[in-house]
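Only one chain comes next, encoded as structure tokens, the form predicted on its own.
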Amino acid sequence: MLISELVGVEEWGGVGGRPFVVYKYAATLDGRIAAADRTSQWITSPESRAEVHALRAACQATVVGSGTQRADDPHLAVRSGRDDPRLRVPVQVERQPWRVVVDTEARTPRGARVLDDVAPTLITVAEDADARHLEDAATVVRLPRAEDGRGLRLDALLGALGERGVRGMFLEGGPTLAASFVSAGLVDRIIAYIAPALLGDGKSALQGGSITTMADILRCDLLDVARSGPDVRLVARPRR
């Protein structure tokens, strides 16, 4: 599949005006995205990681939760072959996508890698959060809290991204934020990279959310299966 096909560009206009949400994760054969000690770099191969940069480049925003930001301190900018010859990214990056951290309590530290000037950064926080340390380092957007008090309202988040020209949103985790999107029926495409490896303990791809019984299981249609170096890449569409 072409990169545009992987992220479902042809479907971007069919989700009611909001950004199209592409959820990507990398896991072991036993479904772990991180070890018990929270380390997660690197589960998948250099080939898969290079492809992820191309997927990021095809969207207008890369989104992570505050837990992922604090655990991994990700940079989230796209690196092309021009920037790093080891990354065989088939897309030249003319304009960096937004780097977005969903950070309800504004806990992103001032020294976070995502706050450098390589790409634009947007931090979404609760309306009552103290985000003074971030206001001169990123675009800070205040959003209402979710009705259950956990996190931010996802419709407001998508609205804020849509106002900034985001048509395709690349959701890279973590598991709590991803589970919220899945539970709300807001994931439109899933791209899973499965490494031929086992961890035995650690984090799973989704944690929390509203699916608690087999009666509510979210079935998906498998769109593509392919190799990515030693890994397997699965592309699926949730059934509505």
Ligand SMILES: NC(=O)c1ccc[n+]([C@@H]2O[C@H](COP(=O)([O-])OP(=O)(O)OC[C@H]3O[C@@H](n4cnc5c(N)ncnc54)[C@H](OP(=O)(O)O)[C@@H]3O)[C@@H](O)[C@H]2O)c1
Contents of the next structure:
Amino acid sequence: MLISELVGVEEWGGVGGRPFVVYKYAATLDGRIAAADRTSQWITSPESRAEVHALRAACQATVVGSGTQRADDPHLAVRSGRDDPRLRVPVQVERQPWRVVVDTEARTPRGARVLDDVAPTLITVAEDADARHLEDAATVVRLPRAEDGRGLRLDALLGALGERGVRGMFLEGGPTLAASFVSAGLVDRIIAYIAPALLGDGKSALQGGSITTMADILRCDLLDVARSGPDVRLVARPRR
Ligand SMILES: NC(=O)c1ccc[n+]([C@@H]2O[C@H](COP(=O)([O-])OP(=O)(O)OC[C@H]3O[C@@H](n4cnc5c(N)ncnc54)[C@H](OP(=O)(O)O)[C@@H]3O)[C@@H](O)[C@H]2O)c1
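Next block, the form predicted in complex with this ligand, ref. the form predicted on its own:
Below is the whole assembly, all chains and molecules, this chain first.
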């Protein structure tokens, strides 16, 4: 599949005017996306990680939750073939996508890697959060809190991204934020990189959320299976 097919560009106009949401994660054969001590770098191979830069570049925003920001301090910008000759997919970056942290209480520290000037950054916080330390380093967007008390309202997040020209949103986790997106019926595409490895403990690709019994299982249609270096890449579409 072409990069544009992987992120479902042809379907972007078909989700009711909101951004199309692509959830990508890297997991082991036993479905873990992090070890018990919360470390997760790196589960998959350099080839898979290089391909992820091309996927990011094909979307207009790369989004993570505050838990991932704290655990991994990710940079989230697209690395291009010019910056890194090891990239298997030669990434062309015309314009860096937004880097987005969904951070209700504005706990992203001032020294976070995502706050450098390589790409634009948007930190979404609650209307009453104290985000003064972030205001000169990022675009701070205030959103209403979710009614169930779990973070921020995802429809408002998608609205804020749509207003900034985002048509394809690349969700890089973590599992708590992704589970909220799945529970809200807001994941349109799943791209899973599965490494031939076992971790035995640690978080799985979704944590929490509304699926608790077999009657609620969310079946997906498998769109593609391919090898990515030593890993396997699966592309699926949740059934609605
Ligand atoms: N292998 C992979 O592909 C991969 C990818 C990413 C992360 N990880 C791993 O995942 C772990 C972190 O996962 P995590 O579950 O703690 O963090 P997460 O999903 O990145 O962030 C969860 C946090 O986001 C905030 N949030 C704001 N609005 C939300 C909403 N509507 N729904 C849910 N959350 C919302 C909440 O905190 P506040 O409300 O306090 O802001 C919530 O606790 C780390 O170990 C990391 O290494 C692995």
